[in-house]
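Only one chain is shown below, in structure tokens, and it's the form predicted on its own.
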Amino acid sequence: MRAIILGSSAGGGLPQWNCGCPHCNAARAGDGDVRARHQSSICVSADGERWVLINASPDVRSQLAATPELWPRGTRGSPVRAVALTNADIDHAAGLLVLREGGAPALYCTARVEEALTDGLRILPALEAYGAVHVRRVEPGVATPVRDRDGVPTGVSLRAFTVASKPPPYMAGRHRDDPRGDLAGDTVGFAITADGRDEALVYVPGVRDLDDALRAELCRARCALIDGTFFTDDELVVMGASLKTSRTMGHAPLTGPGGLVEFLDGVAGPRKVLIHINNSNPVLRDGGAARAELAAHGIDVSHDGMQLRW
């Protein structure tokens, strides 16, 4: 199996269009220690020919153009045979609109994500005007072989598992009485394997609560790509960019009591790599103190174009 990091940033990318923070300014200036980054997405393949896109960011056109493995093989068509979504956040789903030409690829998501894309963003009704929309439900805990829109296998299997984060803001409050709460499928992680094999890449770009169920998923993996959005819980508050904390926004901070670094110290086995990194996070600076702290705990930071094999 092979994965390519198409985007390693949180929503807005780096530099973010309306942000003048030190990291965004450094990326604009071409500072070699702060790399520009697209919004988070990866693609995976079992054979190097048929690829599954995991999350379709608003940057998807540029991401595909920057990745030769995903270039068309002929006059029309694409090696991207399907798309799977971890949630219905705008920065993970808006790229579906870019993929409308010739009919969108097959889409794999939970029932709650399909509802958000149908009744909230209304992306799926819009896509239907351009061709058939092939939505295939994933059920948490069930391994799902991924097929293209014509039903041809891609060789990739996904097993979704629910994680506590939050529904997208445009869907907030619609399911107040659901006893499942934050584990209803608004956000999932994926264990990604080749059909018939056990070795998995676990991809979790958004998670707030770090619990034993998540630890078990990570311990079974060969590689864990996990939410590295914020370094501290009050990061945006301190820099004057927001009144919201990391956890309020649905992301466990890296540091502090109950943070991701402490949690990952108790995860044995997989390679540990951060993804979905906000422009405020000091780990964006190569060679900085925050990066050294992560390295001391055996944690890597992903970057656009990074490739993983397992």
The other form holds:
Number of protein chains: 2
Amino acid sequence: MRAIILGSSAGGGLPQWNCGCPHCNAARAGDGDVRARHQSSICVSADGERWVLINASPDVRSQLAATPELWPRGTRGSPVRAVALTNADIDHAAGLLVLREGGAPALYCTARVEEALTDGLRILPALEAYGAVHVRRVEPGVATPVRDRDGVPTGVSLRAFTVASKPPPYMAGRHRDDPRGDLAGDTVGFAITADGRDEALVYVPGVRDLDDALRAELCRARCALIDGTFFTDDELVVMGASLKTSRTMGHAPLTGPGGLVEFLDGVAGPRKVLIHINNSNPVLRDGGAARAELAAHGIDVSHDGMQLRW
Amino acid sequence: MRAIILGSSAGGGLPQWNCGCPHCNAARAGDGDVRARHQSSICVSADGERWVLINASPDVRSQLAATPELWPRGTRGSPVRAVALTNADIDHAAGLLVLREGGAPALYCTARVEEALTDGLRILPALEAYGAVHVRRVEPGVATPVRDRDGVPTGVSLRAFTVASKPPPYMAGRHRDDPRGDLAGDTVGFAITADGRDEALVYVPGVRDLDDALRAELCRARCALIDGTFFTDDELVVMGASLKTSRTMGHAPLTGPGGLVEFLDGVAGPRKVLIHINNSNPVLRDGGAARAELAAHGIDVSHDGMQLRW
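With the form predicted on its own done, generate the form predicted in complex with another copy of the chain in the same format.
Below is the whole assembly, all chains and molecules, this chain first.
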């Protein structure tokens, strides 16, 4: 099994359109220490020919163009046979609008994500105007062989598991009476395997609550590719960019009590790699102190174009 | 007045995600004769400091990052003070979703475009979750000084005029009973001037019917930046990519009887530049025969990063 990191940044990307922080400025200027990054997305394949995109970022056109494995074969057609979504955030779903010519790939998502993209941001009804949209419901806990829109298997299986983060802002306020709360399927992680195999890449680009269920998922994995959005809980507040904390925005911070680094110290087994890095996060600087702190805990930071095998 | 071409391609861009035609393959490979192109968008400014984006393509993050004039000043903020839309096509409007952090710029569009982005593809309601959206209605025929979201003038004025093209596919079938038909405001062109001045850049990235009203607009302009989507009416049919003709898709072809080249021969005065070039169009090849044919009629083809002054 292979994965290619198509985007390692959080929503907004690096550089973010309206951000003049030192990291974004360095990325614009081509400073060697802070590399430009697309918004988070990966692609996975069992055979190197049929690929499944996990999340469709607004940068997807540029991401596919930068990745020879995903270039079309023939006059029209794409090795991207299906798309699976971990949530309905704009930075994970808006790219579906870009994949419309020739008809969208098969789409795998939870009922809650489908509802958000049908009633909240009407991406799925809009795509119907360009060709039938094949939505396949993902049920948390059930291993699902991923098939293309014609029903042909891709060789990739996904098993979703719910994680507590938050619904996308445009869906805030709905479902207030749902007793499942943040575990209702607004956000999931995926255990990604070859059909019929157990060795998994676990992909969790957004998670706030680091609980026993998540720990068990990660301990079973070969590789954990997980939410590294913010280094500290009050990072945006200190920078003056927002009044929101990391946890308010649905992400466990890396450091501090109850942070991801502490949590991952209790996870034995998998390779540990961060993704979905916000432009404010000091781990973006190659060779910096924050990166060294992670390395001391055996944690890597992904970059665009990085390849993983398991 | 200045304009920068941020994207010179039609929807789908060059390369398009699923297209393996010779032009897209050359753009991916970095072939010097066919340059990669973002999806169509321009920015205009009267003072070089305050910019108005005309259409927000899905590529907008990459387009802003490639354009130093549009880089943020200070920690957060953007020289992009407003966005104006010529229609509600996905390739002209989906980029609004990218411009959400910190609140969207002021938005100028017709009532029909606002309706499409509110009831069709619910981009505007979704953006409200990130901050107030300031939509200012554009009335065809009325010169409108463009102001930022706080009401501060940008120094740029827009006068919209309706053109016959077609509503976006996701709105097809609505308004069947509107006697104004294709001139109801689903698609407009803009005459762009400095506040209080007459010298105009006329921007028309999509038009099917080349009529007397359009000719009159172009004859008054200093520069005409106009729809060069397809070279021939049956270009996509011949290529095997679609059963649709250029006119069916809402665009006058460049060549043949009633085509744009013939029409522009009857327009004296302005500089003539093409934009919104589809990946199938032979004018994409620098130094090719199609480009020479245009040059013989005094017509240029725009490219990403091109600057216009008037």
